[in-house]
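This document opens with one chain alone, in structure tokens, the form predicted alone.
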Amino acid sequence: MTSLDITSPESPVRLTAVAAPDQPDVTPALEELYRGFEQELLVPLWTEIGDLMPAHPRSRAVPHLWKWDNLVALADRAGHIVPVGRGGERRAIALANPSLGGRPFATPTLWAAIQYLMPGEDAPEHRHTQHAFRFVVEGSGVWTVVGGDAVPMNRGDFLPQAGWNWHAHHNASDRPMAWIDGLDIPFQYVTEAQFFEFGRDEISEEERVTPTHSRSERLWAHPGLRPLGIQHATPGSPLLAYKWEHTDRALADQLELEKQGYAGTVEPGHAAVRYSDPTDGSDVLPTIRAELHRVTRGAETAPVRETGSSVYQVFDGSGTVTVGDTTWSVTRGDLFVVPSWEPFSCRSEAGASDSDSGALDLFRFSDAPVFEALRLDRTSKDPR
């Protein structure tokens, strides 16, 4: 009903009287009224309600799949052409949802990117208000340095980092390494809340260490045990690395309990864990939720709709995933988007040949903390 013409020197508002159900009769008086609205920069609700207040969420994002092998190949080409340094800061290549106008946004609220660091390279220090994490689907040899704390990155590790923390990366190995970055860049962009600051061009030799466990892990990575000699009052988890060995064991134990007839799984053949802040059990980041799901071979999850959007990466195994009316076959590393209120389900076809666990393992991150904080969260599980 409304069109915008930003080239007009008079008013960007353009209203057209339309003969349609539930609309006022098209008369000279209505036309004159609309010209008055345009002059005063007013838009009546009765011309917009179907778009502004739909019966259910209609996401601007669409379901989409990115194949990991293609991403790594392009990232490797970039590694030989594009340097890491001031200006670009990171060799990070963002997923662009095809319906978001070419913006580097996976969903209207979430950023996802493959980051690639060549042997011996450093990514310079900076900080930003955007909350971020790294998740490693393959490889090792890179350390991220957060506030002077060198944190190793290995396959299966999840590394959250709340906003406004100084951080840099260095590759101490003789081979490239890729991982995925997740941030709330689109959310902070649309809310106009973002800040960014350059740090040092180079980290110190004292920080260029390669410990097996970071200082944050030595303090906070002991299950159920909280250090009494230190307080943590800043947003986000103080634990900077959640090791795969603990995630893997938790998922395996859930499925073993299910076999023994005890509760613990989300649904038959479907185990899941959420990464949480060890100080209070909340989400690891104020605006991002992260989880790992394991679906045993032959099991199929019930379709679920949720407000808010998600990005998934296949950590291990293979299977089929269905988002809305779209179904894909997926394998290790593949990434896909689930927009708001689109039903999602998956079926595991994983086995010993393509999965260490013999199951389909899916890493997921979402904007759920934002929706829960605003009391806009809603979930619906469809019958199978």
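Here the rigid core means the biggest group of C-alpha atoms that line up within 1.5 Å when the two forms are laid on top of each other. Numbering follows the first chain given and starts at 1. The structure presented is a predicted model; accordingly, all values stated were derived computationally and were not measured. First, how it differs from the form predicted in complex with a further copy of the same chain.
Here L376 does not count as shifted, since its C-alpha moves by less than 2 Å between these two forms after the core is aligned.
With the core held fixed, H56 shows a CA shift below 2 Å between these two forms. A movement of the C-alpha atom of E38 reaching 2 angstroms or beyond is seen between these two forms when the two forms are aligned on their rigid core.
Output the form predicted in complex with a further copy of the same chain next; the form predicted alone has already been displayed.
Here we give the lone chain, stripped of any partners or molecules.
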């Protein structure tokens, strides 16, 4: 059939006529039509609709668990053989969801990595439009310098880092330190809105001498109080560190209120806070939501489905988490992903090495602000 000749050999479009109830009859005319489509770089909806327009989200990502001990061991090995410096920029090692083609994407929209800095090391200054944060599950001694403001990092601290701010890291201690980075790299990889610039190669001596609180905290970490002398017009929170002492107390207060019979928790035994921008109460970053959840010993959360994906890290305690059909035992530092529309629940259970409090503390970040801004958010408590 000469019609096949018209097919440009290099067209990336490849159409296969298949015999199926919903598909047109497989005939020479159809084959010729498909070759025409290929040549003109066209794809019909009727062969793709099942994949592109499913009845409900069926994520290309899968639930997966990464054990913290393994991550730290590999990061430490990298610390001894991979230098950190201009070009590579960061000793960050990202989670690659097993069903996203080996790309460093924890979910289709979220990047999660362990970053590791050796004693005395600096990660050089740069800025990028990707929104980022750090969360510290253990250790201390590193300072993130943001626009010249040195922000200490200690266990439990959450540090949002809105896009296009200059930042560098400096390990001021005599021990290596690990923490996690979360970014919207996969999302911006799709939307193609990324800009990147190199900054100074070295931070100043002054930036190495660091107070207990960043300047941002001295301006913005007073509850319900705004500084009148400061304008804040750029996207994202001007508060660069949410210290653990505040988060811990907020969660404890909710549980105490519950004990006294008052509203406060999300559900019995389940306290939670959302990190928010003090200038408008919104999420700390335009594309990323971050929360800390505390589930008391023996309590269990009700399964919830949401559009959009999340990454969790166990901050403290032990328990079991269920994502879709998968259940894992988890303990401090472990990371796992919840793809879009997969039901998620968890249960706090005593582990051998746990502290007395026995609560399961889970740090969570997600792409929810994207969905809410575009009115694509949907939630269901229906277990299906």
